[in-house]
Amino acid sequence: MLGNFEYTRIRSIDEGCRALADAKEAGAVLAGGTDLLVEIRNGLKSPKLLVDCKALDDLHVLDTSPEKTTIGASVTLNRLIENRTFRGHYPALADALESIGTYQLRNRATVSGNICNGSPAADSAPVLLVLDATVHVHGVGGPRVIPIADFFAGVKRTALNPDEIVTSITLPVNAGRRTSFLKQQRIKGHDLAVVNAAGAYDPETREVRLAIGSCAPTPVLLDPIPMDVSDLAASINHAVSLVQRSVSPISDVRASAGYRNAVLPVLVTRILRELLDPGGEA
């Protein structure tokens, strides 16, 4: 048995929002559902209510201004990532997006139930950081808007109170700028990450922003670094160690710690060159 819960299907984010306040704090959000369902089916959450806004029709937008681009919480992955405007924007997102899971799976899952699991190892964190992504957020006290590097507080948890759904990301539209992601797991095809980060790199600044999953209790970003292209090896050097300072890398049944320190600064040294590289993408 799945688990023993009441079911209502919204019609409003308000509605939404009061029937989790009842519940309090044992009611869900049923969108995608790819993580919450298997959570339930083993044990590991018990909600009383599954509160589903899958129809409603505002969390559905997809929106791209020259300002900035506004992503519906029930907008799927592989909708992004099958857009061209999407990832011509954001070729870094539409990578970490298409390395989650199956493609079926990512026919139901969606980027803010990537990040409203909560977990370190949620491979669009580390891009949404370096983009500096927003989170609009709505509860029985109206809507708010939280910044990405304060959305997660811990290990499966998050800035959202018991009664306030995720109704959008926004990510700003920069065109200068550069952008990578990379991934290490334990096996090919669909798993979750050991070690997963993303940086961006903007050349009028010289300024590379690094966020890194997987090696800390939350998605950890670092201040922005400035980087001498004149001397490469040497700022990678300098960029690598403040990455190796940032994080706490615990063993866990996907890899020891050991591991994941070995593997970091091969990755942030690969981005860093993808990113520095004048003949580079963007």
Second form
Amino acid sequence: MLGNFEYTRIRSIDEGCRALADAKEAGAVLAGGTDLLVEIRNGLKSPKLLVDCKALDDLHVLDTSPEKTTIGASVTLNRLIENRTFRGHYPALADALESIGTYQLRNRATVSGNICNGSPAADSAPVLLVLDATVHVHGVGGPRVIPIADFFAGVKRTALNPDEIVTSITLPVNAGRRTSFLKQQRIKGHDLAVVNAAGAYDPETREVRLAIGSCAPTPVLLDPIPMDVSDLAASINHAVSLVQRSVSPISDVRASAGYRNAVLPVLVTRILRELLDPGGEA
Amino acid sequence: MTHDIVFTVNGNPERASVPATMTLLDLLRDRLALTGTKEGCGIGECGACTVLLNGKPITACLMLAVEADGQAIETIEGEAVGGELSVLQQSFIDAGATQCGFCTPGMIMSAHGLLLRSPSPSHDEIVEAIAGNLCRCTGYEAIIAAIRLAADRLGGEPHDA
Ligand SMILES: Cc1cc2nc3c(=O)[nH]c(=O)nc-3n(C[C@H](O)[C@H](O)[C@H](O)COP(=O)(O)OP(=O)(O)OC[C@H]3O[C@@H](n4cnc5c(N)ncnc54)[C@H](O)[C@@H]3O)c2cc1C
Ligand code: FES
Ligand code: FES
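For comparison with the form predicted alone, would you give the structure of this protein in the form predicted together with its partner chain?
After this comes the whole thing, all chains and molecules, with the earlier chain placed first.
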């Protein structure tokens, strides 16, 4: 037995928002449960009501149309990872999702749950940030959209109000941009990232977007950085120093601040080399 | 408040009245006496509680019993049919892939899910499929060999060396 809560399987999104509003901050959406049930078991959370949205067909939609991709809130990580069109459009996101947990876990876990949990180490976050994802949410007052850059509010805190449910995440087309995700961790499948990072390079504007996880209270997105491909080493050094100024790693159970500070430039350099000089002398 | 649920386990229709806080693992072990599915960690890390949900491996400790409503669950007890071991079970014995046996039901359910989606898995696919199943006895090599053996016996063409 886990904790002390009631459970409701909602039949409409409005019913869910009202149930969450009535629960007055003691409600929680149950998606895959791979974060929530662990936190309940460990006594870190004690919601009084779990709101299960998985009976809503709309939230299972995965649409990879040419204009934009829609990932319904109930779509599991494995459905995305195993979808060839999705991987073709967003290889770095597919890599990031595949790095999460274990095969069994990825059959239940969702991207929405990954970001709503508000962990600074959430592995989908850096790629969603560099891809400019949009989070679609629904509350008692109706729907609204939150740009992913405004979604993370602090450790375990997001921009969601207590009555709001994420219904989907959309991604703009990724045409022409190169993307990459890297993660440093102790043991795959059984631990979160010590540092994770993503980059997206647009050869037309010659700008790179970088996002870093596990090195600040929230995942961090940097402003676009112009890259001079004729002097790659200098551009990379510049980008690394901008990254170092944007983060504030701490020591925790997984790694010391010193280790994080040492790993970060290595990951960022590898990402930039991969994006700007694929197949080059790394 | 309890919830009335209808589901199947190993093809058999089941009904239960469960509290919201009960896990699928507790439902299987404590209500249905299907104790082949093990509890190691209770938090999704060890894979000892792996069962198939609609043909896909999941950890039963991280799913609520009430979420099983309308779903098809398969457990290790469904492997042997009419007292005859499944090809996977026999391959685990023949390859010496079991020592204390605590991880074995979960390993076999993960392997079962793998062979359903990829009848002739590569070495890397086998390793990834059981990466969420911890074994503290065998060192994994015999388990990988057992899964390969089962795939071969079931007629899948091995596609790497
Ligand atoms: C063994 C193990 C290994 C793990 N490894 C990793 C890893 O490598 N990388 C990583 O990033 N994470 C990891 N995790 C954490 C977790 O599996 C992921 O964050 C997963 O994506 C969470 O998704 P979920 O659907 O299970 O979320 P849930 O547990 O269902 O929900 C998580 C939180 O988000 C809220 N929520 C969920 N959906 C919505 C919604 N639609 N609207 C509003 N709020 C919502 C819930 O109320 C809860 O607070 C691991 C967990 C375990 C147990
Ligand atoms: S008991 Fe479920 S994963 Fe360990
Ligand atoms: S055989 Fe003992 S844990 Fe695997």
